[in-house]
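So this first bit is one chain, no partners, the form predicted on its own, shown in structure tokens.
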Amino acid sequence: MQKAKLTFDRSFRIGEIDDRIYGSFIEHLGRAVYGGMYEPGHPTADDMGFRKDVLDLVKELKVPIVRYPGGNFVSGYNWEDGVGPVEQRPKRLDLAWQTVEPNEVGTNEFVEWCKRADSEAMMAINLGTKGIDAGRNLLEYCNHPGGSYWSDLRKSHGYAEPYNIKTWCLGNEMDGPWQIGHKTAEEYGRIAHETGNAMRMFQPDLELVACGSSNRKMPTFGEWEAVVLDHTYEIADYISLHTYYQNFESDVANFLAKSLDMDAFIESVVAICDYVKAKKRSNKTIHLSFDEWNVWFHSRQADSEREPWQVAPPLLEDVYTFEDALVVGCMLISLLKHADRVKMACMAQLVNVIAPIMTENNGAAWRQTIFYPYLHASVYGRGEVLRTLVDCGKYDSKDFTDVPYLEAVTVNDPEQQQVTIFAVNRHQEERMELSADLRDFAGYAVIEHIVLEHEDIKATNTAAHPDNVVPHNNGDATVTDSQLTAYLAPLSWNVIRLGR
């Protein structure tokens, strides 16, 4: 059996979690919006045409914020195609997706779904084949009260108060030749300054997101960051990460380990922040916003046999295993524990494409294996994370070397009186004896211990068997004279509650 030790004391905090950390993103894009937010003749359909199980499973969620309309689609977005009446709105195609957009959701309806859903607006702008004016003249459209040409179109389409959102991204992805409007780093940092600029003039206090490097592998990270922080630090509030996790080679070991490589990309974008931070002598400290993070792989081949210029076709819909609810159990943790920094991140997507939450259309609505480590995490992982040092074996694995057996991480909630030990067995054979000293939290119990195990690795849940993994609160954690003791089932998701 393996051992575990976890440390950890009130007085040695991380930082806040901010909670819009468990944020999630609706794009423009397969079945994300048509079929699976939206969907007029559902059985369930709302007033708005919006499915009434699938925001019951976003609330169930928690999800604080979420960011819209793009993704790969913002680049190419004229946002004035989806506001006013559905009847006279465009079509158009998507050149991002090869897909045709109807356009019967824009952003009053998004927003509106957002209220429904007890989230809040994450807008992007087009950065791609727009500019300024696509800043500007949105943020005029959704904040202003009234008495301007875009409000008062806005209070002419049936919306008469202003929205009041608050946080904006500079664009998406452009230092991706694969992005409409690919930029280099001067053009894009010249761009997104002159944008932020323009809508800092209308409200001061907005919070902007500039680019960061699409993922940690692109041959321009780093010197990406550098450059466009250097143009923007004084208006960007946040640079942005993105980064989705295979495991084509069904190599277990090194697939779980694969949050380190999280680690280590949030690090390398704090270094390089506070680089810039030092070289331009400022005392403002720019934090991340992971806008774009999950396990994505499973869809690739029947994304590339589809025909193009379908409506809503499905699209990067993976249906996801018990193992990827492991790694996005360990990507949470990681976000978790660089909270001092990440204060945004956006699991990517919500339903249907890269989603915890599956639909059929006209038909059912079901939670993925990834649905339960984020719920978890959203509903108990509030509050303060503690610096929690871990003791435990080692392993080796491809592309990655002293991978603990042990990932964990622990919040404190004052309020609450409670603390939650969020932790992942990543042995594939061994249970785990984890113990740890409770004596700066005297009096704390056992809550309950809730479990996400199964005999198969490649487990799923699908419409017909939409229960096949789901967690447990077996899980046998004990308190004895402020000594913490749970036995870890080898591959395993574990959340340990204690209070008084």
Second form
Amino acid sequence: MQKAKLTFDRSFRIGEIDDRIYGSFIEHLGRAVYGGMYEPGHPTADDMGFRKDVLDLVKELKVPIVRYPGGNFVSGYNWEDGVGPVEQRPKRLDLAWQTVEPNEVGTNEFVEWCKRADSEAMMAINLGTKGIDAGRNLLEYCNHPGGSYWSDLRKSHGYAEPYNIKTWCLGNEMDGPWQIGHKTAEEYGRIAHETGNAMRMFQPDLELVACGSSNRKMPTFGEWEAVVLDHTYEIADYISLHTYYQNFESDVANFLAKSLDMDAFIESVVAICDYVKAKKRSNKTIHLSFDEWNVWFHSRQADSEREPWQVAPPLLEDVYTFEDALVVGCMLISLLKHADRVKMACMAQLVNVIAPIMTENNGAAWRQTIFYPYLHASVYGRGEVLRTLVDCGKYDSKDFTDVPYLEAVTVNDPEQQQVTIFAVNRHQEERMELSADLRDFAGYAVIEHIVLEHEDIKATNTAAHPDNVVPHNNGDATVTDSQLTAYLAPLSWNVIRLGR
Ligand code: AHR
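Next up, the form predicted in complex with alpha-L-arabinofuranose (AHR) in place of the form predicted on its own?
The next block holds the full complex; its first chain is the one shown before.
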């Protein structure tokens, strides 16, 4: 049996959790929009054609913010195509995903969908084929009350009230050669600065996200962030990070350790932000928007074989395994451990496309395995993160050394007087005795110990078997004389909830 000891105290605060770290992402890609959030003929469709079964699952996840409309898609998008009478909207070729975009859903429908999902919109603008005008015109269309060309156009489209959208992404993955309108760091830094500047002239309190690297393996990583921030430091509030993990080799030990890469990625970007801050002798701190993260690899082969130029074909439809849910759990813990600097994050994506929610056209909607760690973190991971020292055994894998068998973090919610420990036992065979001295939380008892476990690491949830991988709350955590003890199953995601 493995042993792990946790140490945490009320005053060892890493930082306040910004709820927006539980954000998500909807791109015009595959069946995310058409067949996912929107399907007018579906039995659960509401008056605007939004699937209520999907909306219910999104609300269950308590998603605070949703990034839209891309992704790679945004770099060729004319937002003007997606507003006004639907029958007059053009069908366009989307070069990013080689599909046909019918434009039945656009900005106004998305903002209305966000309201119905109890969420907030995070808009991305096209800095690939477009530029400053894409930012300032869309901003005026969305946020100006009226009396100007773009705001009156919105009103004429039937949306009288301005949206006051606060958070805007200045392009998407502009460092990537696959991006339409790909740029060097200098080119992007300049256009992002000028666009952000124009947008702030209209509304100074916007929150603007500059594009960081598409992932940590990009050859330009590091230098890209430094150059971009050099240009955008005054106008940007956040720099973005994206990462997706794979397990093509079926190397469980190595796959489960991938969150160490996420830790290192975050810490490197924080260091670069602070380097630019020092260089500029600035008092302003740039925060991180981890606005694309997930596991993504199952669908890659199928996607490479499909016919181009279809409307809403099934694309990036990863069917997630139990093992993927453990990696997603570790990734959520990584985001929480850096809550002082990661203030926004978006699981990519929300429905059908590398998503926690899957649907059939004209059929069911169900929860994938990765839905559960996301749900637990979003619902119970609110408050402040406590530095959590983890004393446990370690292992080496193909790409990592000293991987702790236990990945864990503690969240304190002083208002509710509740403490939640999120923990993954990475050991493939052995149970783990977890102990913690609750010295600073005297009187706290176990509310529940939720566990996600399965005897088959490749188990999935499907339309036919939607409840194959589901959590239970029969974990055995106990508190005696302020000593917490729990036995964690090998390969398990655990949520230990304590309260007074
Ligand atoms: O989320 C899928 C794609 O991954 C996005 O369109 C792009 O930004 C990233 O490369």
